[in-house]
Amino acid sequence: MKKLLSLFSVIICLSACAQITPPAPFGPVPSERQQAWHELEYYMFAHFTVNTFTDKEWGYGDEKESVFNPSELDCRQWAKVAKEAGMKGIIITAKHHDGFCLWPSEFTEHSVKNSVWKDGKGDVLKELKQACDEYGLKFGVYLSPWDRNSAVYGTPEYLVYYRNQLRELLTKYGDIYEVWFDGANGGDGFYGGKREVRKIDNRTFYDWANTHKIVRELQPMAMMFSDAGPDTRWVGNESGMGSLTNWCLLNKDEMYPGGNFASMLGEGNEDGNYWVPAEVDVSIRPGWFFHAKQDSLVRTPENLMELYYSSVGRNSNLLLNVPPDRRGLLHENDVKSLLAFSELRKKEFENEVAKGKKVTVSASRGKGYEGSRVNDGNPETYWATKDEDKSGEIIIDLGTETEVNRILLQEYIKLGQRVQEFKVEAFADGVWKHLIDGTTIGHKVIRKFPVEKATKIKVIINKSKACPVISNIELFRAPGN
């Protein structure tokens, strides 16, 4: 009898526990690639080309090959201080508006093999890449649609020349993360000897999707950015802001690389019909590229962690530029701010206080979706409520008063974007105090406020387009108030 009763026990859990879905994907999601990409993070960008030798931003078309010459290039150097800074990877400017290639281009004498350096034999993207691939490093591309120099540019046969480059640097290279489109197209420039002003229609001119075939063809990897995607999306700005409200959704259809979006892409779209997160990128320096008068003006290893905050902590990926200088070599300034600001974000991190702890909600959707899935410490766990509820709160018990000033938080983003609006308290002194207000999560936000001593945090998810399914909150004790 008593074996009988056991196994009716087992059977109605089983039948119990199979009536447990997990939640249906709610709106787009990541493809593997984008979710890839949202956990690199913390990328470098180095912006170098002839305008490095020349002290200018934009190239206009007409410098001399023999301009490019660095006495002492060293891409290891590079890779070494991007591993030592905690960054994933480099997208390196492979073409700028100046059209000068720093790979030895077959359809084109602008490039490398005309310099002096290495006597034509060099090619910066190949020893990049070696680098990268040295140091664990992703390696990525920056090819400008505007070309300063082609004599064909603004007529259809530019975009067989485009598109030739393109593939050369989707094929020589390797494995390749990302594609990066700049909006610039068109103005003047040298245009072979032209020197002339030509405008194009950058709605139609570059024929985005068949451009875009190329690189699903080849490197169906990597993500592109521009404007408009397809995968990532621009910011908005090159101040470094990412928008406290980011959704990685984004209506594109009617978008292209270059139009007069910048408003709105910060925030996205909330009912986007598709998934394209938001890329932050900014430079160390005043400028892009490399020059010496602006040695002083390095960005601090505390500005660095604000940018830090405002876009990896505002839903954003971060691609921090530092651009060689005229040796090839990233600069000792930039190096030691860069490294210094890699030990302030290990302090900032390093005191965690909230994993493992006695986690509580006011719903769960039912075994393996429960409160204590939000700081386990596995990524892929997440807690969930039922379909209907569309808010819930989760509160984290310290066990004694404990200070702090930090909270990370993370949707399980396959599922999709969902939280509208959320809050966080502290229990001190036997009141419930309110912390920060929020609107959106994705895949990870990261607040700061004034040093608390509580005995537990609450996070109420207020809003949410479906049942929130928080995969992750931390909270911190950081140097400082």
Ligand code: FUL
Second form
Amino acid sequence: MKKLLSLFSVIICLSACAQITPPAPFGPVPSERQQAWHELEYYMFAHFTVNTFTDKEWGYGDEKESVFNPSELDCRQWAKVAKEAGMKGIIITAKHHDGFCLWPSEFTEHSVKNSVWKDGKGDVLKELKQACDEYGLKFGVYLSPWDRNSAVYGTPEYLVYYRNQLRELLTKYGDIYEVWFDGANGGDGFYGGKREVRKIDNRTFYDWANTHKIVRELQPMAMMFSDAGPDTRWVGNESGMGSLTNWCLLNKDEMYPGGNFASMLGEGNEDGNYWVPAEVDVSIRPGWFFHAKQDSLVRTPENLMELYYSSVGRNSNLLLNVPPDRRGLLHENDVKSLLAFSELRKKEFENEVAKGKKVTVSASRGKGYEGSRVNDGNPETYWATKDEDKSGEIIIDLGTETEVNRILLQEYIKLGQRVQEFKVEAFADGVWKHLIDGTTIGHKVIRKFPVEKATKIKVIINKSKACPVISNIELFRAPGN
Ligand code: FUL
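Condition change, the form predicted alone to the form predicted together with the ligand:
Shown next: the complete complex, the earlier chain at its head.
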């Protein structure tokens, strides 16, 4: 009898103590550098070069170096504003299409070293990097592949030049979190005085694979941006619009910067074989560079809020351009709008009502993966179903009738992006009422709906490539409707 009892308790213990295995990763997953990048969500773009002084958007490459002469350059002001605005980093146009370098490159004369600014002894990148360090911001660089100043542009020698510049950037300024490879090429330029049109084949000319190796070797944690990644992709427009359906996946093997892919970059590829999430680049003004005549056209805080919803709220990072002016300062109008937007954002998301509330689920994988994981405030825990359950429901019981008008959802993307379709309902006046339909989730989705007085909110995952893994659900009562 005694023996039988102890056998019985061993069996009970074995079943209760059995470790439930976590879901296996499904499809491509983010690398460590991509995981860190997803967390940044919102950072600054700074378009600043000779164009700031010549009032152009694309410099021809023939501008005198002496035109670059900011009267009060203060990168600490940029960084201070970025920090106060809640941004996590600054990416600067180290070199735009005109070829002018904001650092004293040893490989060209077309740089700050031949300007009158600081008697040619200045280095904007050095000042900005110091300022970013001081304010705890990440630092990134844009190095235009198209160079309208270079005499060797279009020849193999140009690649040697371009890579030498890239090495300078990657070795002289400490940690770099993102390198921006733009895809534009208009053909014509100064090209060392030739003033002609130079056509290159975007597919082959730049030999990107070998340029990428340099970045990986010198800055292993740096993300590389281009139309086609490899680490983050263009969203396909410059108007701030992320796609509602947005896969972090891309079949990028046949793609290259400057190719004709804009229309499919928003959604990415549901069956993509690489993790290449979207980044939304957009300017706070109509132009990328500062033009005094656009001082009255700075986006309003409300408009910036809309951009936030259409970028961060759609599983993308927001790279917001705030171009320094001729003084070398962020203009008062831009600063005012940015900081007011930051206040709006705080108010928008300060009233969260779901955290710690009782959660019930239609099914769960078991201990460690319960519904309560979606609102425990811990991004490392998640609700998951058994492998065979590719749909499921989560009900958050708000306890009492509560007003809500925003929902935020996150998948545990370290295990891949899975959800294909979801919807949200509210229990109000004794019935379940439809609120929103959705498709993908990924790192983060934030959706608005008209104010609803609900006692419960239900998230239904109707379709998922593999068992859903949801790490976070937040519900807000934002001001207004
Ligand atoms: C484009 C460039 O041609 C613009 O001047 C700007 O730098 C934008 C971010 O990318 O392709």
